[in-house]
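Coming up is one lone chain in structure tokens, specifically the form predicted on its own.
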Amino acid sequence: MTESLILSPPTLDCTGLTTREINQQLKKLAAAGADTVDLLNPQGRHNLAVAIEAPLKVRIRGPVGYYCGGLSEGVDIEVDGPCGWSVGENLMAGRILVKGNASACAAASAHGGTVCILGSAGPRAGISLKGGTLIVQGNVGHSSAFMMQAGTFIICGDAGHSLGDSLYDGTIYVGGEIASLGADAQLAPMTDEDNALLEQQLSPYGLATQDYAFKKIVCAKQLYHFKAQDFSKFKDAY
């Protein structure tokens, strides 16, 4: 890439660059001490800002494709538009804010940090979530939180069918309607601690807890250990 594409303050124009060149340049800017970089003309590019292991703020001025921010640790990404599937997959720490809708599998297998979708998310949002927090201001599709293992998943809108199917652990909050719960997911009473957590997580994004009638979903722990004599539990669950 040519150095003329880098302006001050750091601005990177994606036009004419390969995705590898864009991500390498982000890492170079972070190593050089930049704290914020603006990405212009992303044009739905896949794999932007992946594997960034630095406290770098990346402001992406437009829509992005799949895997945005995946495998990163400590990065702070803002996307001015929608994103493709698996935004923040395997995120270790940091934050990804999407100012639009997200496709399937948002925050899949994320271990830490926060992914916030200021729109709706497609099916399997929070699939195999291993830690951290996923916030969706709108609705989520079917099979969201499938095999979720840890962390917090906050859905302000409605949830599709089979929410929390095969849930291992972690907590899901839903502010709207739930089409159906998956196997081994159950409703639990809301507590003052739950409301305090929701306030803490939502207020930075201008969302008010009192605007929603949140319900709490946890694992029923009926399918943790397979026993031959309990076969009917598995058969009936699936």
Second form
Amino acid sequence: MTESLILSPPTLDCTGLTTREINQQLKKLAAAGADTVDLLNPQGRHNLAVAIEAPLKVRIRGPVGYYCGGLSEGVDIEVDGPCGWSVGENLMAGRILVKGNASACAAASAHGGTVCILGSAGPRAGISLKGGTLIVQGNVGHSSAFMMQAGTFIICGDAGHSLGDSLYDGTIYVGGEIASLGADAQLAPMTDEDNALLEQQLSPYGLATQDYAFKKIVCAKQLYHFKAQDFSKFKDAY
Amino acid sequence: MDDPILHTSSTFNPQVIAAIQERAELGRYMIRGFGAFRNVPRLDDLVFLTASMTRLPLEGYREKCDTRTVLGTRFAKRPMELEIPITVAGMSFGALSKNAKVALGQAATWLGTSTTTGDGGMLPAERDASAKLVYQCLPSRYGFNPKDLKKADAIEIVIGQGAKPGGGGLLMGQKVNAVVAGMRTLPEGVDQRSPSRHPDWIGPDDLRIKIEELREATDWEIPIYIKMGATRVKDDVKLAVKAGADVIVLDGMEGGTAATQSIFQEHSGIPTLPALVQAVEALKEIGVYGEVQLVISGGIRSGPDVAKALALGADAVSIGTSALIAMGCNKPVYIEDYQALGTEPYHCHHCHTGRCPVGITTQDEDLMARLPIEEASTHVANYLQSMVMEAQSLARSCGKSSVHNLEREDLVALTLEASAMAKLPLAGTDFILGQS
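Next, give the form predicted together with its partner chain, keeping in mind that what was shown is the form predicted on its own.
Whole complex next, starting from this chain.
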């Protein structure tokens, strides 16, 4: 990366560059104090904007593959298109906004920050979530929030089967229909605090809480410790 | 009156009877630590054909026998350069006490080798104590942090382990204290059931992309190991190589664990001996033997085990249980505390309870105080040193100026099982079971 490119409009055309070159250039731009960069022609490439530890805003103009923004801390990514598996995987802090659909395992094991998907997400969204916030404006597939440990997962649309199976903690909100709850997930009453939190989380994305009839799902804590009498609970749990 | 002659059923022996009655009380599978109890064909069943007339030995105490070992030469800019071919395997802070973790790091550092984090993240004190630290990326991702990743000297993606291939671990609530719960983002005191599958990828084609992600995150500097429990070794090794591993770490069924279902330990996976042989064959079949290094683990206890593993084609071995034993696991001290657990020294496998009498597999401050770091480090370092010297002695007696020059031709088998599994001739014959 030359200095002239930092001074010129921050645009990076992925055409002809390897993923490694793209990420190296992003890291150099971040280190040089750039605040925004436009990534052109991503062409569904995997591992874009991985492990960036800076408040760099990366606007990706097109579809991306697996692990977009994975292992990052503090980055602000916008994807103008759909994304592949595990967007925002192990995100520590920052924000990833996907303006299309996301494939499986969105925000897998994220520890912090916010992943917001304005389309729908595939199966296992929010799997192993350890903190932060995952927002999906559309629907999510089966086994979402599987083994979720902490954080907030807001689904404005419908949730597939086995939502929240074997979750330890954290809160899930669903605005649409739930195909089925997984083992140890249970409905809980919505409170004013929940509505305030939803409002606070959704309004930045132009989403209005009152457009949805949110339900709240939390851990029933029945799988925390084994009980010999609960035969089916342990046999049928994941 | 004479004692009556007792008749014992082989099918329903006392241990089987006790196990049935224990499950009748519990209503679940049994959980314990340590690893497989059953006897399996092992490296002990091989012997060296040391030098005589056809070969010249090297002088045992004078002539050089190199032990330097390099892992991760395939893609990484900074391969793992070790002084000895023995590494310390991944064991979690949580399963192990802080003192135990720090002592393992300290001992490994003294010997110029690496130690490994575990399920539960990187302990700062462990990083400080370990000159070379392998950072595990496990299915649970407990405490997985890109900042720690960037401090690592290698990454080990854990697909499984020999004690429970295909199964997840368990950390019983009594060990999930505030510190452990905080590091793992879990409710304090919960029975933690570790997942057996990674959350963000499924299958080797995805893993290839995952590996690229980890390399991007670490600027392609450090090696990436893939650790697997030994089951369908040949195919698994080939797929791991295809996925982009620099190093294969293969854990046989003798490998240990702090807690999992005893059925996994006794009834799944294959022993270390045949696993090693199959892994070497797999690497050779796809033409990457030497390019992708092989670390073998699971029941490695002695210099002869190390030397035999290297002769069969491993680049290094990794130890877990034996390092803990060197530290004092199952030592005949605090005997009343062993008895309170319903066991005795030499028989204890109660790691899962968190009441380790010698302070190794516990989070209890009082018990942990029984394991002073300096003493524990010294014992592990002495033990590592003794194993290296033993392996060198055997290598010199075979005429080898490097432990890595030991070869299959230096070994024969003592049993038919070992002959078949190692594909080596039965001692004193030209007969290889299954080949001849």
